[in-house]
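Below you'll find only one chain, the form predicted alone, shown as structure tokens.
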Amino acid sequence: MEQKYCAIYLSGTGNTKFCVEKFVKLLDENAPIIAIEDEAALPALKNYEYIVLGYPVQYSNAPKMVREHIVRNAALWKGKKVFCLATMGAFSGDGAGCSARLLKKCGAFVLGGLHLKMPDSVCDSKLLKKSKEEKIEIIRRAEEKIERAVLQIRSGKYPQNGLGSLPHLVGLFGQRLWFYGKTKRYSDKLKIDKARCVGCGVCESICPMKNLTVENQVAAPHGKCTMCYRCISGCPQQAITLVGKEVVEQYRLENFIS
């Protein structure tokens, strides 16, 4: 019998959503695709046996929001068959493995993992920035990798990107040991330029953590940033930063896909 999938994902600037949608629709065109912060995510998790979990990698780790969701809903993940899809700007090691290990502790069966390089979306850093042509090529290669992965799954074998002991060591010693503090908890480093902010409320409406509120016509963060960069990319005034001190380039995936 054909397997029925459901996808649950965290996406900041659209990379992960794009990859999850393409991947899941090739597997099951009727599959629901739901943002992790959406109220429909938990009922879907209850009702589907096969789950694709998608998220962006942060310093070779799954975002705290994703890790927290797995642990908080451990009973719902028990017995599920899960495929982990991780997007990244450059390097991961075991990006898919970070959530896979948690899922196994909750009693889930991990089918496999897929790592997909996508254009860098850290808007307030010059590191990893590419030209428009280079970004289009990166997306094209990701699409090709997704198509190959789906063909592999249809032949009965799931990709195992980021799973196993060697990727674990690469991710651990390559980044996570040095940057673990950045992903251990929600960030309180989000900065609002009060001279730029006009209190439009865009950031408040799009934050998956409900971390931002407009107070006295200025956006205010509340220490629960999941580092997805959605608000930084979406702010019309470029008034929000996290890693850097100014916005270098806001990233919108729709500018690079046809």
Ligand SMILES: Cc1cc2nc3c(=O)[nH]c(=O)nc-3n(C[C@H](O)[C@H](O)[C@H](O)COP(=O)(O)O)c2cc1C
The other form holds:
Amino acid sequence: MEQKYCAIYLSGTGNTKFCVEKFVKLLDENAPIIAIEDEAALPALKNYEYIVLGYPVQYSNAPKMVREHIVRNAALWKGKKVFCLATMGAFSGDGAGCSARLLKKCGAFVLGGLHLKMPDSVCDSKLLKKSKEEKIEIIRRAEEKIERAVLQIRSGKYPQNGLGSLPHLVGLFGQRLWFYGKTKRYSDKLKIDKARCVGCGVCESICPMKNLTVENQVAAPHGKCTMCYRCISGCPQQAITLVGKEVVEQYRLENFIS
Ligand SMILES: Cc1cc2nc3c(=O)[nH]c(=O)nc-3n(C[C@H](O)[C@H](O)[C@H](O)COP(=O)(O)O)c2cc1C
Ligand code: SF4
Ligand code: SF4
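Could you give the coordinates for the form predicted in complex with the named molecule, as opposed to the form predicted alone above?
Up next: the whole complex, starting with the chain shown before.
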């Protein structure tokens, strides 16, 4: 029987979108793939038996927007077979497990998890910065891992990255416990450099949380940032920062694929 897949994802700088699209299209080329902020498309997912949920890991946790979305739409997940795909810059013990545990509480059956290392999206920090060639190589390896995972699934075995009690402990003690305060709530730490901002409205139009508005020709954040880094990497004036004090190198996946 043909499996009816669909997918939903959060992606700030394009990594997760790219990985989810590649993974899901290999499983089912007709699968609908929707961005998490596209609330209008959500009801259609009820008709699908299999759902792939993708997101970037933040401080070894699922982003606040994703966690909240799962709980708010508990009825959607009930009885569904869900596969959790988590992208990350370096490490997460249980990046996929963080959503898997919530999904199970909502009555979903979690089929498996996939962890994919991708270029780091924190563009206002010097940590983990890589050359263009290194980024291209990281992306190539992730693509290979996706292809292997799909072959494994076709043979009836779902990868289990980040699921189970050992990864849970590694994620918890490796990072989440020490950084939980960072992802517990939405962030109110987004900073706009008013001297740089020209009020172009790009950030307002792309934020999945609708956290930014342009007032009097300057962007203003409203304390509901899910730390996706889309606006920080997309601002033409490099006027937005969150973790660091200045933008080191804006990152968008589309600049590294042909
Ligand atoms: C606020 C923040 C925290 C992050 N924390 C982690 C982390 O704990 N471990 C890790 O490996 N990557 C971490 N990353 C890197 C992202 O998970 C990674 O680059 C991801 O692929 C970005 O996906 P996207 O382009 O779909 O947003 C973090 C990124 C951000 C913005
Ligand atoms: S994208 Fe940058 S320059 Fe444009 S309004 Fe937002 S902060 Fe200002
Ligand atoms: S304010 Fe920027 S970093 Fe925060 S959620 Fe919106 S687009 Fe993402």
